[in-house]
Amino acid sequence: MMWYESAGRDNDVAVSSRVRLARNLTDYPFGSLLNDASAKEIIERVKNVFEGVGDYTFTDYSDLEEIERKAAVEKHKVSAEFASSKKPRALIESERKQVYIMTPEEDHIRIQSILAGFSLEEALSRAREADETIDGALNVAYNDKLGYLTHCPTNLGTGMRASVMLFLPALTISGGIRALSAQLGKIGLTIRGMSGEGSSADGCLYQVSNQITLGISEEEIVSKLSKITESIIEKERNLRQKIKSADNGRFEDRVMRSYGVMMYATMIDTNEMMRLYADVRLGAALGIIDGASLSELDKMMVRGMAANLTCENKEIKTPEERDRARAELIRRILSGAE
């Protein structure tokens, strides 16, 4: 089950949690110095480690169509860099554990676990389990002073990036995101759009993550990020109640209009879907709408992305056909037909 198909803790604000570990093998050059032959060797070595371990499966991403690779990015299973790479590459994954291992990415191995809701500790536990499997079988590059050696110096130390995807419409409406970004920067954290660095906050979705990986333990990173996330969740909830009580019915009208468009429009493009998603998800969280669960809306948002929609509907040939298929998918999900 993918993260967007279930409800997690505090999912009115915390949509998902992710922990990613960067690892390299001592026997091979890092980054752009890695040639295709070495990349294939790494893939085989990592594949062999996970053969017969749990329910991990192997997918050669060099053989996948571009639309399938883009769909995996939209689901946050793999990074955009991994999906677009021209090198040999593979994904080793356990959908039951929600653990995804990219090899090679910027580093030889990128392990990530992504779970629904506010689940950082569990995501760390699952990523660590895969990491220990690799560490017990392969020579992982490690230095007693610098920790895990990585292609990018900013990942030295734990090699860990932890993040929580947060739904922050009230902070967005109130103009509080800029101040929040400045505050987070002072304590070694950062806030970005829903797809990470350089992306926009479509649907009022933001990723809050750590910037510092050296001189701090994995537990300390998760603890610090968890405390800040709890504070952001509380602030967002308080602002939502203020918006609801002070709005004199205007926001409720906006939410219901957006819900009506979702239920009855015959064509919806991606940008409109994300605007509607933000309105209706906030309305559902505040009890204005009881006909849509938060997990249904998250499922609608991911499956309604262009690549995922096209993968589900192979007959789509034009943007107009895709917009019609998106509107139909939204109606089916909100009506409980899916």
Given for the second form:
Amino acid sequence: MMWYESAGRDNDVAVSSRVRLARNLTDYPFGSLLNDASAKEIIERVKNVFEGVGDYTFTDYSDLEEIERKAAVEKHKVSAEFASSKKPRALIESERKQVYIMTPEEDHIRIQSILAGFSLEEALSRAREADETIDGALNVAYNDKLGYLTHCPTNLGTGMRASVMLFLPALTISGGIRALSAQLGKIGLTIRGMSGEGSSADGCLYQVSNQITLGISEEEIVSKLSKITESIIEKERNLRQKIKSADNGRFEDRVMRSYGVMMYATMIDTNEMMRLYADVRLGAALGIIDGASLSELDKMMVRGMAANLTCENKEIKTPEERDRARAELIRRILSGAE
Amino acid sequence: MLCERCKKNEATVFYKETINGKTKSYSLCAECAAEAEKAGDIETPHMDAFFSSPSIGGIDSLFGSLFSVPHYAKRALSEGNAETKKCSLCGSAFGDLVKRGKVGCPKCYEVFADELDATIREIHGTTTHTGSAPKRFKHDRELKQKIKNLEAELKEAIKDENYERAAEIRDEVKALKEKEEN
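Moving from the form predicted alone, what structure would you give for the form predicted together with its partner chain?
Below is the whole assembly, all chains and molecules, this chain first.
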């Protein structure tokens, strides 16, 4: 199961939670200096560690078609860098634990756990479990002063990046993102739009994450990010209520129009899908729409992206065919057939 | 020792420079050192001597935005002798790290510890890890912490003139330190 296939806590605002741990082996140069032979050696060593552990499976990404690699990026399973790399590389994943291990990426091993909703503690505990499996079997690069050693000094110490993907339409509309960004910067956190600057066309999705990884423990990172996330969630909810009650039904009209397009349009491109997603998701969160659940909308958003759509419908050749397939998928999901 | 300029105050600044193989050294008081610095006779290192904007003539554009280059490394780079010290595992010189904006391998963090210190501090505001550790280091960390705690206890015991307890703790610390060395 993937994060977009289940409903998590506080998912009216928090879409998903992720914890990533960067790890390296002592005897090899870091990612960009790694030759193919060493990369293969590392893959083999990490693969052996997870052989027979839980439901972990192994996929050689060097063999995978480009469209499948891109689809994995859209699902947030792997990084764009990993997907487009020319080097030998593999993904070791546990579907049950929702843990994805890229090897090698920029660092030799990147463990990530992504869960639905607001669930940072659980994501940390699952990523840690995989980390402990590696720790027992391989010599991980670490020094007492700097902690886990990483290719980029920005990841030193814990090697950990924790993030929450937040759906913030009300903060976007009210222009509050910039102020939020400035505030977060002061306390070692950062916010970025999932696809460029925050216009409503990008689905109003943002990622808030820790910037500092050294001199702070894993638990402290999670607790700091959680506290801030809670206050962002509260702020977003308050603003939504204000928007809902303030504009004499115009907001409700906009939501219902978008819902109508989703239900009946026959061709929808990615930009339009994201715009509709934002409107209808907000409508569903506020109880204006009851025909679409939040997790159905998230599923629609991921599976409706270009690479995923093409993977599911191999016969697609033209952009028009893709837009038609997207409209069909959206209708199927909304009617409960998917 | 008295300041060699004014010969009145106690010397607190000791300065040594090597230019073209000739070494000069001064022992100065704070006042005379400040004057000498103003006059350009000496150049004393300051806390802010670490350059925050990495720009070294000629190779500016190649620099990763991440790396701030300490002034001594900067001089070495501009004189072209940054290639002298190389990492034994990946073969990188410090200049390569700067050009790349990333560190070459785990060993580089030992080899270029001094050079990287300023950059790491700038990014994280500290250079000391406080999070979790691999198993093989966990034991060491716990041992170190235990010794630290006992040493604090020892100080207390001595302060309280509890010499019997102090002797016990001292033996315990000694045993743990031997264990640590092994």
